[in-house]
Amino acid sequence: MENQDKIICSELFQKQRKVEVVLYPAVLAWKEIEKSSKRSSGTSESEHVQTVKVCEIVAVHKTEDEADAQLRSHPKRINQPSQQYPHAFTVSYVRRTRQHLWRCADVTFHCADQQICEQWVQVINEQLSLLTNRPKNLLVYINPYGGKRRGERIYEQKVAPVFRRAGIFTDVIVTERANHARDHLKMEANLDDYDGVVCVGGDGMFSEILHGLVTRIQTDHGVDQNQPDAELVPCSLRIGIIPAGSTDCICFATQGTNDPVTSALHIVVGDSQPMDVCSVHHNGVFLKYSVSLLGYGFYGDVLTDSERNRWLGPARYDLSGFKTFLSHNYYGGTVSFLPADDNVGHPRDKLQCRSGCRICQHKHSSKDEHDEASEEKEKPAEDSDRGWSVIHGKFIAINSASMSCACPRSPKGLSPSAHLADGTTDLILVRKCSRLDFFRHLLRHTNNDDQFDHWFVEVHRVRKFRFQPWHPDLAPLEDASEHPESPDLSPISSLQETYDDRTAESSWNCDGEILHHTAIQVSVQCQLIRLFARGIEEQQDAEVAV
């Protein structure tokens, strides 16, 4: 800090001690001067130096008539030093605590002069006002029947005194209805008023606002949505989510916990997250987007069950867990899919996807680069499918993960490795075995061993996929790599038993909503929205001395 410009500094005096406390560009520092005799002096100094990003500065406030108010309580106490300096100011910060956890905290300091007090909080705000990546109008959604019915007391209660201290100003709507947001998006609101959108609600809220938002801006600009190789516009607005769902798998895996603070924290600071998003396509029909978990079988069963048994809350997901995998059903069926380039890592490969993750900047800084040189390997190949893979089989399960899908209960989540923006997603195939292994299979979502290392369990990183379930009187031969006796075999089709299925289609789970088409066609559309996140910070890079 000491190669950095001082802004301004001054002798003010911070909890009945005089410190020195020094504004930079990017970091407010202070540091007690007066040690007191109690501490080793063998201690160094700069261990004593408390700092605060100014990114991370919330707001800051002139702390109005405290000394007064002292003095009228406790007259004798006029030479204590907090009369001796008698004009306060508070600085609002971000405060990391464990596991991802941020809080709102506070640092007041006092002057001996007015005018001093005055240009600390004057040269505070013009320093938050060249941070122009902060919102200052924000559309509100609250579901107020999600989850436990929590939405709005948690807005009320946790969130809205973070906008407010902050000076946000916003526009709420508490919705009456399924896809009430989603609606008033697409149609009515005036999207020039707002700095982002934000939703308060579980996974199933954010997709209102996601497909809302993203319809919204494809009709803007004439794009054809039905068309699976369209160009989708970016959105611009930024989406903020306040967990209060049944499921907030997309607030976890973004931020590393669903904390109602921290989120709203997240989106005072601005922070910006690109995200991938994948567009789902029937027979040239646009279907749904997605930005978490496609799941065909194991996944579409467990959903399609649990919607008998709303009433239970989110308990039906585990009732109905259990069911499913009683029934160890499996399906038929053909996946075919586009590789993605070698460039953006392997499913196994263990790099974490984390804030600054290197893999997603380099697809974003090459996005166009990119861009253009898959379409021109894709023109000849869109007749013959040239470098696409085709597999034919059984199976179990078929999940796409757009990102790791951790949450509290699977930490690592279905695909630990996936990233958030990189253009790709993670084709996971679990192909029929007995139901032992997948118990196994299932187990290790909840560890750190290696899930995909079954000889049942196949993961690819593709940019493009497609599904065909197979029907009795079109079914080819099952693959033979199905087996445990010969797991080295090619996953190309062996033509060695036929279609013998005891229930012909499951259902597609698409990010906690069922498709009603099983034949599917995927593309993913790299960084095609932005939230207000930074992406799971590592927690030894987030330990910051306040």
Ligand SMILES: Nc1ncnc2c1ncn2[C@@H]1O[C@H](COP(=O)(O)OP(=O)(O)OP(=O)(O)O)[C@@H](O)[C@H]1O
The other form holds:
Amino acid sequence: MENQDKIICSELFQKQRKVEVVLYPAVLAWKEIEKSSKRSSGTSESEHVQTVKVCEIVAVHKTEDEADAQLRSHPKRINQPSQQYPHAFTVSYVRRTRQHLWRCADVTFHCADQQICEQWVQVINEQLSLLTNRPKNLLVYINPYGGKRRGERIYEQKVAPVFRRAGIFTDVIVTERANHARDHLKMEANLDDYDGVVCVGGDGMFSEILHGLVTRIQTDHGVDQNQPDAELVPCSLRIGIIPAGSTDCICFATQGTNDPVTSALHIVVGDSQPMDVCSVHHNGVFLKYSVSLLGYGFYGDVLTDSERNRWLGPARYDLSGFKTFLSHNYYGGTVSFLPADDNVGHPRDKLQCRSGCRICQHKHSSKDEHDEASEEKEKPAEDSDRGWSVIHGKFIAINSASMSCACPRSPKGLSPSAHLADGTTDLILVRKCSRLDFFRHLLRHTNNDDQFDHWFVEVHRVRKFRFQPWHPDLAPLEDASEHPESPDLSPISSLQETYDDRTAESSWNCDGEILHHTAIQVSVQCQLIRLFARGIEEQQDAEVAV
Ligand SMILES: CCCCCCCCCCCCC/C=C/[C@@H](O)[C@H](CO)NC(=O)CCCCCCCCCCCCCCC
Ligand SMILES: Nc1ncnc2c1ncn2[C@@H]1O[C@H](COP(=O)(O)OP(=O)(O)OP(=O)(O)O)[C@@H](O)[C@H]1O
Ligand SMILES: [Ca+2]
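For comparison with the form predicted alone, would you give the structure of this protein in the form predicted together with the ligand?
Below, the chain from earlier opens the complete complex, with every other chain and molecule after it.
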């Protein structure tokens, strides 16, 4: 074994082939140097170098007694290379397969000398111990009733083995009721014992973890969540999501796939993805946090209806989506919003948020916002509305997407160019239109066409917004801002007969939960939390230059 300038190099055996294995400061590389007689092609060295970044090594361990075991089962194979090289170590590492899927792969190297074998294990472990962003202790919450009720099985069969291999200690809590995880985090859990919290479930379960953690941190720091302008304290613990729900849009939009093993590996390598959180208030009283969709009208009605059919599992959303589509309700109200600065782009600029996103890396200082907020308070009432835009109208849907909300139903999401951590949310207003038009709009969530390219849809990137449903007595008689040539091509007009658009109210779908108030104020808290994720990777970088 050579050890010059921290580069370690040995000739070892892998699958009966002689390989040169090199450990650079951040990369493990190996290449075949002599082909076995069966596969001889006349060359003495293969050019194919395999590489693994050290930060993507899950673990290394001595492969105990492998040679002894082989000897016992195949005594005649005594002359095979693995018998000549009886000591071995196995490196487990992240291998990218298709479509953002990660798998844990193993490579075993054999050698003649026990000391060399042990040295290899030691030096790789030394390099791994320098990776301080890796979690060692995790608190895991499993919702046994999320999605298709497979949470416990998914964790035991697919996730726990990866954590064990990486030497991560876990405390596992299988929830016994709704809000069990939230309340435990809020009041009981000793957060100092952990480097992160893992959520096994869907978006609703994630919402529990989010509320438990954020509320706990604010309480510990004496921050009053009821103050809409309070500067919230970011959470130092990262959250990992093992998808086991119905939509799992937070997992999909931050990893590009809903796969438990991929999630487990992002946790093991200690990824960190900051994320915006919207705080929702009603008349100065805190209601909820949201990280994905705040939807009034269509998505509020879909959720309300789907709650009655929970037993159907994930299919409940399709049934309720279909029913809500047929009802074709629209709702009057006033939306006011504070547009975002120009440096965060526009919802239609087609610049998608990807791993290492430049727009999200730009420091959107919460301090500036705070100072601005306190200045705002001192200004006269009419001045505090400066910069705000106001829109009155009848809407089929009002959606605020703080991230793309990509999910298997809509792989590009509700707002394909929304950013995970830019301090803004994309406010999508879908005005009253015909069923056929709304159908076209929905359909575009599933293909490459621009779902915002309709006369009845507008989209704004905003830092704050408010919604006020029309009070029956105060509702304007005509909606002046509506498109002048907007024929309602609705073929099912009888369904509308009992529907009074001047009194009707929908409800807000807040990350899959119903809000009990319709008049709300929403403010984006830039990068309030961090996930064990890295955003969607642009391309699969299988090979690393060394
Ligand atoms: C023609 C096909 C059009 C398909 C259009 C699909 C658009 C789907 C957009 C999905 C956006 C999900 C946003 C994520 C929200 C989560 O925080 C939340 C909690 O998990 N999930 C839902 O509220 C669950 C929301 C689930 C919504 C499902 C809506 C299904 C609509 C079906 C309309 C059928 C029309 C058929 C007409 C013949
Ligand atoms: N032990 C439990 N019993 C009943 N409900 C629970 C339990 N643990 C958690 N819950 C609640 O179950 C609800 C749904 O869970 P989850 O989000 O995991 O699945 P889902 O609704 O199928 O998926 P999605 O939110 O992705 O659509 C959550 O709101 C959560 O509060
Ligand atoms: Ca955002």
